[in-house]
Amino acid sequence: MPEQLIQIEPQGQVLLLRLNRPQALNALTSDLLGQLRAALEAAAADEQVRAVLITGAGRAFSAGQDLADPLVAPDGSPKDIGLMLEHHYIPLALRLRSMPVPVVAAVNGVAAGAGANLALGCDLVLAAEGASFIQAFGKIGLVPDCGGTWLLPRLVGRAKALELALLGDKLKAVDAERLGLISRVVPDAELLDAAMAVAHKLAGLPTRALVETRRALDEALKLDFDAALQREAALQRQLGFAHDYQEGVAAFMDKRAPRFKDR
């Protein structure tokens, strides 16, 4: 049997994905990524599954790219570290953002390359007070990768995203929240109830409408304003013929809690 490098926890309609090679600080091989993959694709056709969570085992979310993986590990040969980000981190990425479902990311400790683009490929990211962030690609001759170039400017603005990746000096937690990067820092013995707690609010809600304003933020950066207008009516249009908006509002006018199902 395959290490389970991936440990997969069903709580209600949250599916807690937990990375599980804490030896090594959860930093991140061919096998990890193929098995946190595989892993979001049985969720997103899950649907029973309304939100997902992920976070690390011990005491990292993750250190990164393990280098001592045969795909990128320097053998006194050229390497082309593109074709490990073409089989696994592109369409990890790929998959993550386009997630029929929310995804929140709990980060326990140190993220550090690719472990921290991938948590802030997350639509939510909750923080311990104790975790930090390490752009730490320039360390060896990379460019940030697994999405950072394109969430980082997004996120924080061109110089501070350029600050975090030329530089590459860790970030606390509380600078990341401050900065704009992440949603919330909490003491580090609640990370974990208060991360399950928000993936849980979050499968109570109209999960596709939650979906196409995410869908709709991002589409918003690449479109002028009118054009962003347009769009927010065309979605209007198609959530208003959906379940949840005449739930939504038959709840509201009865005073009584929402039954959620579309997806």
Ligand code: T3D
The other form holds:
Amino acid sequence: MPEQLIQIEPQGQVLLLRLNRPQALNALTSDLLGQLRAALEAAAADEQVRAVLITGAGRAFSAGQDLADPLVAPDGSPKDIGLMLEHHYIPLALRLRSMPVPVVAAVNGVAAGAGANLALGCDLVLAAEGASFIQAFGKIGLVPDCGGTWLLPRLVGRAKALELALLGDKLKAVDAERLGLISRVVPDAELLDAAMAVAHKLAGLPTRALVETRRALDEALKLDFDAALQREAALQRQLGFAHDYQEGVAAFMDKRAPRFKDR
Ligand code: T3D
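Now that you have shown the form predicted on its own, what about the form predicted in complex with this ligand?
Next comes the full complex, this chain leading.
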């Protein structure tokens, strides 16, 4: 029986995924990354799942790549750590970014290196007051990965992105919120309940429209204003023909709760 490195806990329409190597601050091994991707694949294929919530077991969210993993740990022989990215981090980051349901991160403690960028790649990021974020790559002679080079300047602008990435200092959750790096900070004891409430709220909203909104925002960064307006019109046309628009408007008119089902 393989070790359960991701705890999978269905809670109604929300699937809670807990990184589960607390003794190593949930450092990311190839096995853990494989299990996380498999859990996300299963969630993507399961029509009952309408939101995913990712958190860490123990006192950390994740300390990033497991630096003791024989696949990457320097031992005198050359290590192609690009393979680790190609086999694990790139597929994971792409899977996360293209999930057919919203994904929430509940950052319960330190999130370092790829652990930080795993969290920042989620759609909404809640953090406990005691949590922190570290772009730990530079200190070990690497560049930000798991999407960090793309995410950081878009989230906080070039100047702050460079400061975070070059200095690699610990950023407290409250400062991460102030910079716009994350969505919200909550008291430590309230993190999981608050994140679960957000995930349940997302699960009750029209999933397809939420996912198209994520895609449209990401794509708009590459478009000029005219092209973004055209993209909005094309998306609105598609969504206007879909069930959830009919249902959302009907529910509003009838003064009742909507029952969305599109994915
Ligand atoms: O290499 C590639 O594949 C390329 C991909 C790279 C992606 C990356 O993520 S690179 C960045 C890797 N992560 C780091 O460099 C962070 C290393 N960890 C730390 O700086 C600190 O541990 C923390 C700031 C995260 C937490 O500090 P603290 O003082 O709260 O805890 P600690 O005492 O340092 O760590 C507790 C234990 O976790 C300790 O083990 P022990 O002594 O109790 O047996 C420590 O060795 C272990 N641990 C922490 N981080 C890692 C780790 N073990 C393996 N890999 C880690 N990344």
